[in-house]
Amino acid sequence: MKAMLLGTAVLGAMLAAPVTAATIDRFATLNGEAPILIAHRGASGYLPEHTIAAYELGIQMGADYIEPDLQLTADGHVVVMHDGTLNRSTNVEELFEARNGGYAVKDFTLDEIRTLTAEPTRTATNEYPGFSSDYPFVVPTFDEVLVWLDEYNAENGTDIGIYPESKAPYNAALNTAIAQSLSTHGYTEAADKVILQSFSFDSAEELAALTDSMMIDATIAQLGSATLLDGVFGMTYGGEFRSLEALAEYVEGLGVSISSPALGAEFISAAHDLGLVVHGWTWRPTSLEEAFAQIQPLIEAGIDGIFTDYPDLGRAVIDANMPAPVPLPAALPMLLAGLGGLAVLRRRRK
């Protein structure tokens, strides 16, 4: 397996810097184990978002899981791209004509869109130090990010899962080609490690139904922000309101915003009492210190996933956290060496 990557700037970082972080004998998670760490559109701080490079790059960095947005084509093929649009991350406009006002992901075809370069947003550059890739910046497949994820973990005897997003609005067509394509590669059993999400409240709701009627073995994650209303804790999305408890009855998961005013250790008790865990989106600290001061007090709080755009910062926080043999921040080269991936505990539906 490749050694997990970290900048020079970063290390030297951590090495210097003071840990605010405290070692525990358990996590206050919903399994007691450390969170899990998702690499959010893959390392999308450091290189062009959802390429399989990026998604490399991440699981170099620690992550335990990779998040691919996917979206469907004119030709009704599931391609990975977080916006309804190409236009932000590729270059399409150099090379077509806006169609219907825009850039829309539903107006081109897969031959299409294989012609476009995805480009770096945000930080991201076209390079990182030390770490080259196999594969170009380019706007894949949901099936061949499955494919290559399939053929990673063999290689590097890794065990790395997956956590696609079918973006909203509700299309029931996406969420069944999103569940064909799992059926087909061979992504059904809870060892695969494969939690879906969506924002949508009826798109989440028939990916429950999917899977259990395909006899797909995967999470589901509802997501939206967490709100307190009338007493009640529940998610919000599009302004509509759903309980953790009406959630309860068919997902596993809730993918938060962590600007969510109700988002915190009662919130997360709440829905840990009802067996969900929570996953916090989206952290994007530039510095190790900031990333302690942004994830360290949801840590303390119980959260059990984290996304973020900067895997390998998030990993330190989440290390740091771990039992050491030696003080730290003597340990930090050995936590460095990064640790397996941790699963999530799962409720399955009755």
The other form holds:
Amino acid sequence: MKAMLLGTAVLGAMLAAPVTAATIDRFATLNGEAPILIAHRGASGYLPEHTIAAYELGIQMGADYIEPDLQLTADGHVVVMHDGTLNRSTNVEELFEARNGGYAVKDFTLDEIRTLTAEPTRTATNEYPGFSSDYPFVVPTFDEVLVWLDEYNAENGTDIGIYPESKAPYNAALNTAIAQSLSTHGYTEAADKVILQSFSFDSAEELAALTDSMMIDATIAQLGSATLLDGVFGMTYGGEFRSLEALAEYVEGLGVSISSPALGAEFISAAHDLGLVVHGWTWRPTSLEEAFAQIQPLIEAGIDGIFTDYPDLGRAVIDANMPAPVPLPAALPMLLAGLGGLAVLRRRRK
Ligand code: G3P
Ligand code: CA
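Go ahead and give the structure of the form predicted together with ligand G3P, now that the form predicted alone is out.
Below, the chain from earlier opens the complete complex, with every other chain and molecule after it.
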């Protein structure tokens, strides 16, 4: 009776759900599953980078993670901004005089930064009709992004992760504030899908120690260039090299420039052997054809994550690698044959 119920449940599930084969064993990633897709600065190829709107669009285009770059303001708040200065991606020059010869984030208070409008860069525009935020082009704080993502996931039944970057150079106050925000907003379990990254070796090491001591179950990733030095694979940033063995002492992931000469199947395999995932940045294809040409070789080499400004193109390439669905007419006889085989085995055991 139990076996019959099980068979009915399996058949019911097959009829109710889209019939797709498991992805496991198909990908050469560390966990055998599809590479994660990271909306780099949000869907920044389409909307002003590092805005709630860009994150939202990135998710709607199929991203698994959003990526905020983080900087400290003059009054100690963590804001989401790629550059150490405000003028490339906001209208700060229209509203403020330069300070200390420029527009450094660290020279402006949060209240001042809140008056700015994030502006489109590169191929982005500011036309997007589906905002869930009333102020989509304000420069957000890290806290606001954490709250927004939590609400977004709850409202939409999604489990989108977050991949915050403590921008180099090393800044102890920034690292502490990042860890504190994660703790305050309850991003402490593996299920919360937090990957912390930095180009600064010191920051990555410190973030690993901080999250350990604060019981935050986050993945730590070292950013840099994949390097082969005297026959040893490692990561380089700012003229400093650390071997994969040394990095594996405190990080679980590597964020690698896709223009690194050493990036390929051998590097990825060496990282996987040490339990390290490899995420590549940053893909900026100008067409679907170019996306396939650029991303597919790294998928075949086993890359575990894809940072792109164009999450829709990244999603298309990843999905094209998913195993083809098993059509129902073929799946049904397979299921019945499987159940028949089980019955024979049970009879033999008796
Ligand atoms: O964090 C991965 C990638 O974003 C590093 O480059 O300069 O865009 O932060 P960047
Ligand atoms: Ca980044």
